[in-house]
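Let's start with one chain on its own, the form predicted on its own, as structure tokens.
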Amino acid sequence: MARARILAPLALLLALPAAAASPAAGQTATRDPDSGLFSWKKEDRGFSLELIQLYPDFVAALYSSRGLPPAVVDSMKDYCVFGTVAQNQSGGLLSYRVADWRYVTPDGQAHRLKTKPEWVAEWKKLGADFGWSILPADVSFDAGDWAQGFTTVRLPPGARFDLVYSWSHHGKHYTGKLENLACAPAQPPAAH
């Protein structure tokens, strides 16, 4: 069993109220009326995956608050970051590998996601032995168990994409898609 838990800020984001439904089958979209941030969730054949937008300044502040070198904080600036929750609802052992997942940009190109081991190796070179924040890269977990962490997509604020992901359980391999996701805008909306 493998678990990764993000600190309280991510847990607060998980409590976003429902506000919208996506036309994609089985996919829901939720918008927080206060922050303006969206989250998307899909439950499919025993696997639940949710991505939650995070403002770039929030991510930078979170990493800075850990006392990490500025180079580590700067390493995230070319990525949009999502809080991510993966849950096993299959009734048995379930596994996934982030290295198998791809984000697909509107031009149809598929791109690999940067995995936790890749981030940890990069940050180690920058002087930080740190890795708690990124979604576990290769997980097998029991029924009802879950994993949390950040998913990073190398796109600018506001960019749109689909996420094609996969998982395995009961000896079968499955593929799912979260459609029409968007990176958070660069800044929160101005207060009125």
Given for the second form:
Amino acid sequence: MARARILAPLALLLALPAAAASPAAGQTATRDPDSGLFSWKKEDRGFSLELIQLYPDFVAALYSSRGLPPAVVDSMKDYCVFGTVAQNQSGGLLSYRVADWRYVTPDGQAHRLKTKPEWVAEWKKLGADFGWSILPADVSFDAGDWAQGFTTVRLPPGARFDLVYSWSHHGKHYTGKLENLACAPAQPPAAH
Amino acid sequence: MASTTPASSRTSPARPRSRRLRTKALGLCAALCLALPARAALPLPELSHSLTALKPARPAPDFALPDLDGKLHRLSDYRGKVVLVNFWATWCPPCRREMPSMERLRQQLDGEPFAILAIDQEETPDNVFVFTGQLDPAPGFPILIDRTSEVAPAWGVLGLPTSFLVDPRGRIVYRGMGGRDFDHPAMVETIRRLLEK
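Could I see the form predicted together with the partner chain next, after the form predicted on its own?
Entire complex below, previous chain first.
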């Protein structure tokens, strides 16, 4: 496990150029006709990952409704937030670490995602936390387990990027990619 | 020990005006905040219907938490029963989806030495009260309030929902992370096997 953790970032970096040039095999995109929001999903070698756009106002409303200090709500304003579902479909033990994942902007730069412990540490300094809302950062899944929570990317509304993610299963480390994702627009489309 | 919360005490007909207003506001907020994710194309992954056996079983950390009526529930008071311990929150979509199946499971096993304790994370009784009023069937098992999430870390909970089965000896014997269909025949069979031991 320790060896896999050391090798994971290296494997991820090595995978980036190849992944950037390959088509999004196995990736599905869905648009919700009511909200206009997109979701993207990929199932690959026992691991399923889905990202769902969320409007900034919805995220702010969710956090505000918790009675959290305004500073905590404001802490999200520079991030686009996705509902995220990670599922173990392998039938065995599977693990992932959000710290190993990267989002890649159109300029080719790979960026770390802010993890749940990092959000919790920041929010605690602001006098509160809502850590349960964020996707668990370091998980060993048993068969049939799944997790749901927010993934945060420091990009403006509408920005495009690829997400390169990784997981381990039966001692092997795998890398996957969700391509051409987009942050939700700042506002829902005007009703006609 | 009462394993259910009386319906009469959950309906609280004579609440002060301020609490009624707060409850109404929370209800509106809950409706908005919880309806939006569904409209925002949040997926509905199939609820799992299996739990992972923990080998070896480990002692269940004890806790003492109040229910919606303020009555204190200690896990150790349930020794001799199979207990489903569920960590959840009202804003968590899979938690919302699985809760009716927990009540149907409770009804199926009514009269057996079986109990459900659902531990809400970091919310007020008002939050939870509004939510449970929307459920069909409404939970007849104790919903416990952990305002500061003190219990979840001791149980190794990483995300919501997470559920555990505790055997009559007070040991955690099964665990599941993510939403479950608790009245699925496979799940009921797992619990019945524990009851027969």
